[in-house]
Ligand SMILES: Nc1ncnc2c1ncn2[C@@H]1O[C@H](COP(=O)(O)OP(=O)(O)OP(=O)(O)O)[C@@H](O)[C@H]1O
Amino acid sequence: MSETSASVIRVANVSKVYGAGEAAATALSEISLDVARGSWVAVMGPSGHGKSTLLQIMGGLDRPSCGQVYLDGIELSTLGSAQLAYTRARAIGFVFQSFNLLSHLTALENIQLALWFGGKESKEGHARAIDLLDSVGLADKAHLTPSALSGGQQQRVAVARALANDPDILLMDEPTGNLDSASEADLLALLGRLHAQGRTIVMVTHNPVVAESAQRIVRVKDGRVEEDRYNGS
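Single chain coordinates (the form predicted together with the ligand):
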């Protein structure tokens, strides 16, 4: 009981198989992972071994083929689509590996959209969206569409969007993958502040230096946890 309440995210024996028959690909095989509230976890591992899949399943973007995922002790498959949407909008901030900004909206509007889904009206949304862009150093790019932004800038807009509704859980798929070392340091500092405020962060990264900022490093291989260690231990 105490274990579940401490785990804000709990992945229990989750498998994920994409496709069927000959073409079936197993991305996760009976993986289990508990993430404590307020912890900062880095997920590492070779390409194509299920890191993104794990993150998506944790965020309720996809359903596991078998096994359960609990968020705050609630099993995700028991949620209806409206509740799931509410969770995605308010409780989780997701940064996609490929950013996934809406191409016809400006940086500002992309953030405003997320704010709107989280229940914020246009008026208050505007000021907050500007603040968020400022916090990732892009206040001056507010009115550019993604095609006019560099990869690193798009990535930072995606981070700002993930923070829009002050979620307790941040799930970030390679949030620093396209950043130079200065912006990377800035982002890590931002994440450090968010972590200090008590947010739970799970981030996928290939970069050992970035992973060192986290408290705990989970290595995923062949859809399983290969290594799970705490930093400095």
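Hand over the structure of the form predicted on its own; the form predicted together with the ligand is what we had up.
Excluded here are partners and other molecules; the one chain stands alone.
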């Protein structure tokens, strides 16, 4: 099923319940949210109130208990597992607080692996990975493993990896949560450049300073949208 929409992501009456019976826990309750192409949205709210669940459902990493999620007008529930994985790999780049870099691979190899999953051959992937590391200022760190990199450098590698298949959308869960203030500023400057290039960014954050970098702030509480405003309004 497809739907004509100006939104690159549309969440329609989505609920998410984990468990059943007396053990059931509601993470999201009838949330509806449109994300315009090229926008930068910050999702804020208390811990445990559904922010990360919402991000995972937006990106097809989790399925809602009810409701619909559309990516470029295509309802994700209509896609099989292989189709969904293919769509995610090409349309969405994920960045997580814990970086999720493979510790036994170099920065270059972490990015090359993402390119390989995206269908890029080894020679093409090597050149693309070097270009991506250069774009985040880490070309000289290509052959270092994550343990030899600072937290800020690891996060920049994670962003470069997320960009491997040139996605239109970046979904980020607390991307500055493990960074010092200088590394945080560097990452926000990088995100500003990526947004200026036309990428859509949706990021979960607890940090109001980080959130103010976005165009729009959505506050989630008790699994519902409590506030949805544009910066300066």
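Residue numbers count along the first chain shown, from 1. Everything numeric in this text was worked out from a predicted model, so none of it was measured. Heads up, when I say rigid core I mean the largest set of C-alphas that superpose within 1.5 Å between the two forms.
Enquirer: Where does the chain hinge between the two forms? Of 92, 53, 179, 112, I only need the one at the boundary between the rigid parts.
Expert: The residue sitting at the hinge is 92.
Enquirer: Any idea how many degrees the smaller rigid part twists against the larger between the two forms?
Expert: Angle reported for the domain motion between the two forms: 14 degrees.
Enquirer: Supposing the core is put in the same place in both forms, how far has the CA of residue 141 shifted between the two forms, in Å?
Expert: Its alpha carbon moves by 5.3 Å.
Enquirer: I need the CA movement of residue 158 between the two forms once the rigid core is aligned, reported in Å.
Expert: Spelling it out: core superposed, C-alpha of residue 158 shifted, distance 2.9 Å.
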